[in-house]
Amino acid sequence: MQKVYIYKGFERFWHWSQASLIMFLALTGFEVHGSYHIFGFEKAAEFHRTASWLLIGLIIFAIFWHVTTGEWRQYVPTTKQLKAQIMYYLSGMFKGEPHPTEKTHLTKLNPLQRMTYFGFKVVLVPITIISGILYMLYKTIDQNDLIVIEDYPLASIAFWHMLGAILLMIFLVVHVYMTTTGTTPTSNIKAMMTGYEEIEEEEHHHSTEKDNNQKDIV
């Protein structure tokens, strides 16, 4: 096994910050929804608004980073090896079969991950954020003494925001489970903390050649 530097410092900061903010938003958001009582409605609403703006700021900065560094290419969907990847997760990894795709600093995501994260970034997150902003800027009774449902469909906005929140939680649970499918149950988590991932030396040799070929093409 050889340790290879896969995840850059900003990637790790962005990953853990985004995950923490999403979990905190879920905690405060479901309290605002009335699911339980921890902070109290007013505090939960205040914390939720603050965390939401922090998440939006982080996302804007992350988009800038991905565009300027070219890392956005990591998320371009592909069907190459997709069937093999699905079969690996369904049965191959339980039989000890080798991973069908190689991980390098230029190809960090397998085909299934690319499609999943692409949907997460361009569909799920925008739906949740846009509906959240509309909900947050909605004319409340305290401010205007009037809510015109016909002009501002609050119930519809709330529905989409809640749906986005639930789907984000499902994504998070599945994501945490998938982190346990690495070389060891904690290897992927350690890699996202240190930046280094353990890769078989033979695999690393092929991956290096592949990366060099991709650089030559570019």
Ligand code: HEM
Contents of the next structure:
Amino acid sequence: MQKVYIYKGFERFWHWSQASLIMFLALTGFEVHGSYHIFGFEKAAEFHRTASWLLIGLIIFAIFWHVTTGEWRQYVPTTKQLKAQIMYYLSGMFKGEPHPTEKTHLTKLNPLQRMTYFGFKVVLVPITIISGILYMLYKTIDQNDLIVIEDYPLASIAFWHMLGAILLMIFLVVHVYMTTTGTTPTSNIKAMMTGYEEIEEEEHHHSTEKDNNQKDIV
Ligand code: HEM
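Would you generate the structure of this protein in the form predicted in complex with this ligand, following the form predicted on its own above?
Every component of the complex follows; first up is the chain already shown.
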């Protein structure tokens, strides 16, 4: 077993605060929707707005970090080894085959994760946030009678926001399942908490050659 440093302090802070905010936004958002009662409608709406500002602030901060450190390159999608990675999750891992790609601080994401997270950042999160901001503006416009737009499309804003929220929840379930597919069921989660991941020695050697290919694109 070898310990490899994968996630830097900022990445760990960002990951867990983003995860907590999204789960809290889901909790309060679905209460606003009327799915259940925990805080009461007024409080839930207020908490939802506060948390959404925190999330927007965090995302701006994270974009700044990724741009200034060059870490954004880790998310550029690639098809190299993509098929091998999909086959691994579909069958290889159940037969005990080694991971087809290696994880280092230079290649923290495998090809499938690059695709998924790219979609997450470029499509899913923007849909939810943009519709959320429009939702917020709608209320202000409506309350203050600033503009009277007969058919300000609230229904479609709510639709996109709900779609984003539901897809985010699906993402969360799949994401948590995928975290159990590391060297041990908890090694990935531990890595996101401590920064260090335990990787099988053999696995490490096995994929060095392939990993070199991956590094080319980083
Ligand atoms: C920056 C991000 C976000 C903003 C600005 C935002 C804003 C809003 C606003 C303004 C509402 C209407 C309720 C109200 O007046 O307070 C709302 C509802 C809701 N939000 Fe968000 N939200 C954001 C992120 C999220 C996330 C990440 C989720 C879930 C994962 C979520 C789930 C919901 C749900 C389920 C509703 C109820 C929708 C409905 O019943 O039509 N929101 N949001």
